[in-house]
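Shown here is one chain on its own, the form predicted alone, set out as structure tokens.
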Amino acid sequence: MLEKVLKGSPKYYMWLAFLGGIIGVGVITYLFQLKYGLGLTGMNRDVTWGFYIAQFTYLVGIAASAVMLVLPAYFHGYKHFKKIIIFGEFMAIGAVVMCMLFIVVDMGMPQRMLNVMLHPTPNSVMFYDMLVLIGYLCLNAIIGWKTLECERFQVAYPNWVKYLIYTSVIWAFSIHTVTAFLSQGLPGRHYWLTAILAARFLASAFCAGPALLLLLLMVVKKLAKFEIGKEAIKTLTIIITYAMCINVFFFLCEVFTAFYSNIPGHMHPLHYLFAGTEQGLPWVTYWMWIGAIFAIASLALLIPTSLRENMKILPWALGMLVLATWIDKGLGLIVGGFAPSPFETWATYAPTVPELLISLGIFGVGAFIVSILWKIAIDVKKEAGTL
């Protein structure tokens, strides 16, 4: 199935090269990172995190979405997501390369990670987050690329697939919660250290997810000519509205326990984030106001039934969706992490255009990975018919 990313419409291949500029530019930048340090960054002592760890929490969301689609389609013999598993389980691949690029681009010097692998540590929570994202990885590779072979010969897919996809459900649930535990393990970052950090981290991958793989959907139905299923787009809108819903809920109980208990370390970070501080407002008050604009107005679109089934309404639903989480789980949440610092001042970070052009080059990886693996599906799924 190889072949099939060599034939392409020159528009195709335009693609890739243009996301081959900026992986390009991404590269030469992260060279100069390399030589000069993380104080090409906006990192320093008290802020040891910034905008690529914050999209690595993202991403793993979005990764970990594709059992949104596997778990009707296989448990529950929910027939209308088998058209579109693949794409999700697809989308996998390329987000969960993407969290280990930029753990690599985190790190300074990446060799540095061979010690996790070298030197195992097992009471480490790093150690567990690199044998989840790499069997996740693998549980994708192996079960996306079996499944649409099969698809291909119109043959059905061995018991032993089966095992796996079972698996990759378990697997799913894994990496985010791993993820979150990174955080929530850290008792000196108050704004992390609460107990449904994990179940925040897994409501917003499932809405968040799901709404990112039907707007590429969307684009590719209309590049494509691939029809995506009313009742495919239905089901799959209902869960990300169930999902938004029960994520704005969980942030609503965090500022509530924080204020109504009254505790300062629980309340600085929301302050700083959404009133600022006395020496005035920080740039990522005003993303988490448009962050919250956002959130609000795509679940206004979303309840009611006669807007979410508009598809001309539905789009800008799930963009302002995919934003206003992309803000509170990755520019807020590490932001507020280290506000205040340990040191009780206010941390100021702001990400510098070196990260952010290695971080482009970053999701230029990911979108080429995904744009080769979607044409080897859709011309497959075109070679049998089932487009």
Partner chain sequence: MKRSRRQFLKVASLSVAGLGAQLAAGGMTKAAAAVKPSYKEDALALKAKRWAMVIDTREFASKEDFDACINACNHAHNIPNIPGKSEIKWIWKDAYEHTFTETKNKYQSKEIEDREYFMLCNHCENPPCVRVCPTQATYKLENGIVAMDYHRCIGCRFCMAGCPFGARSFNFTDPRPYIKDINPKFPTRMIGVVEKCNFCVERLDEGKLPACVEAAPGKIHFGDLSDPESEVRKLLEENYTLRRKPALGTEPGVFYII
The other form holds:
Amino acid sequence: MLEKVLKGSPKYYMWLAFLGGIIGVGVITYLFQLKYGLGLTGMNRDVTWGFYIAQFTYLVGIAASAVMLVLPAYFHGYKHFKKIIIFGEFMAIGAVVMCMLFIVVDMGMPQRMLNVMLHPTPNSVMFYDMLVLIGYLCLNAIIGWKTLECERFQVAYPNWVKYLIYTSVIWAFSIHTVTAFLSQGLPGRHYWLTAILAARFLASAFCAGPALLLLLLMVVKKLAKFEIGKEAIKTLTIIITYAMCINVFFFLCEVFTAFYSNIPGHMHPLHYLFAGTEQGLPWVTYWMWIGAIFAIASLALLIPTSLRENMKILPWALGMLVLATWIDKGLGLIVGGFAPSPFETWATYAPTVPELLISLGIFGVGAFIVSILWKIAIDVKKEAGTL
Amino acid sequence: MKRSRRQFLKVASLSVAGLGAQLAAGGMTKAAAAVKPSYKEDALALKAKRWAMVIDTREFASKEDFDACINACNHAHNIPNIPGKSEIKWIWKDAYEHTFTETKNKYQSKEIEDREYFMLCNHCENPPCVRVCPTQATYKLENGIVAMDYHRCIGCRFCMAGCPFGARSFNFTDPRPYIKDINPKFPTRMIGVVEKCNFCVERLDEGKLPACVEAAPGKIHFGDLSDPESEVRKLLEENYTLRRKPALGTEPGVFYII
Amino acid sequence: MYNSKYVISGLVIFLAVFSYPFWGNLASKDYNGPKLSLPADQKQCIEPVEFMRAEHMTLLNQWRDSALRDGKRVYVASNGATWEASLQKTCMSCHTNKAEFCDTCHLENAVEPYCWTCHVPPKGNE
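Switch from the form predicted alone, shown above, to the form predicted together with the partner chain and output its structure.
Below: every chain and molecule of the assembly, starting with the one above.
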């Protein structure tokens, strides 16, 4: 099936070359970071995680969200998802690879990365994070590849794949739970020290991931000329809508607990994110308000069935939803977590240009992987007549 | 063709096996030649079940009082003087409201409010940094000291997110150019690793008190918290002391006489 | 076999190039280790020379773990002598000439240990 990667239209090659260029810029910038250290980023003594770890967190969610297709299709035998399930699995592969790269570029001593395996430490959540990410990557690669191959030869997939699929369902929940546990078990980081963080992560992942998938599919179906299926879109948007409602509800629970209890430590991060400090509004405040408005607007467009099923409106609703969840998790979460420093001073952070270029390079890698995997899937499915 | 391929495989597998055996045998002779290492503690080493520090904050008034300790530490451990937000500090001073964030009081005694306070790693009994470190580069010694192995640190900074006291620093840049007078008895650190106060474990092991304690005789006390007869325990009995963020349950080992 | 002419001649050329290090050095002189400058006032290292040459890095790793993790900073050598387990305070106090001792051999063997990005070599050397 790999040969499908090599046969494509000029447009396809131009797209890959464009991504290659972005990746190249990222790699060169990263070489500078390796030489001159993480001082090239906006991180500092008080804000020790930044854009990289935030993207890692967001993308684990995107990876986990494949389960929103797998679960209905394989657990409940929902047939309409069968056609697009492979796209979810392949997107998860790209997302997991990006997660791993974001962790690597965030390390001060990436040369020593394997120390995590040489000195396995079961009391560290990061140890489990490594395990679940590698496991999830393998699961999706094996399942995706095998099921696609069987589809190509028009045979039923072997029984052992089914057990892997069931494992991957539980695994998807575990990767994002473990990611939340990285933050939510730390004493003294009030914004994260909340039992609902893992649940919030899952809710935001299960709306953002399928929304992103659907948006990408809408683009690709125009390029490759196929139909996603009305029923599939209908069901997936309902899933997205419910998950987003739960996501917003969980966030409001946080707001209530912080402000009704009136405990300063709990109020500080939210205050910083949405109302700034005595010294003025940090850059993130504008983003947070955009995120809040987009979250509400997306729900307003998704909840009424007539609007949700309008294919003209849907992409806008999904776009706003993806952006809102990204601002919440890919910006606000880390900035808010570190803003009140351990000394109760305001610690500021903003990503620098090199940091953003490296991040862009990693997104390029993810897009590259998803592009070639989807290319394979589309070509194979077209040949087999299952698209 | 088929036959010769099989022969080739046979020969190849035999030679691989032979090579493997040779390597294994070589490895064994090597191991036999190695000297059995034996290590012991320095006879002068200071020992305790739980090292702890009591800082008499009443004794620190002038800038010189603080600088004596800070400079002693900085020199002993080759701590760079990096300006700005990526600074490295093992022991430093700050205002009351930044040190004791949980016991702030708008109408505090002016004298206490105006005083400055040392901050350093608390060498907690339940250190979150040790809990989260994925490589055991940070670990707790039997004597209660939370130590670090800079050779093993991967620079993930999970420990910095975990520490509620802001006691850890990260080498965002190469520290060497920022060290004026390098102490040849102690290593520096390199780009990309985390570092922090080590309660001068290297000095205790050769029978010396920590550098800051030595630099402030009678002002900073150091001893065994588990020994009821120790000086630190007596001071704790006789004086009202605070610890930073006791509510988090990390059980800090640094006490402040107010 | 198809194209046996090309395949066999290709294999021969490949083998010739691949084995060059072996036959290429047959004619050359015997290999002599690099000349290291040894401490003038000392006859013996803490362990036999052969052991130190082959295993000094392992020994240093053991020193590190023993000193940092077990608090045992005294090394009892095979001849019973005791030494402080410290690269800077013990090794480099005799081997004061990093450039002509450590670096010469490491360079010859194409290894680049990064000990000295943290550990401080004696001053007279820089």
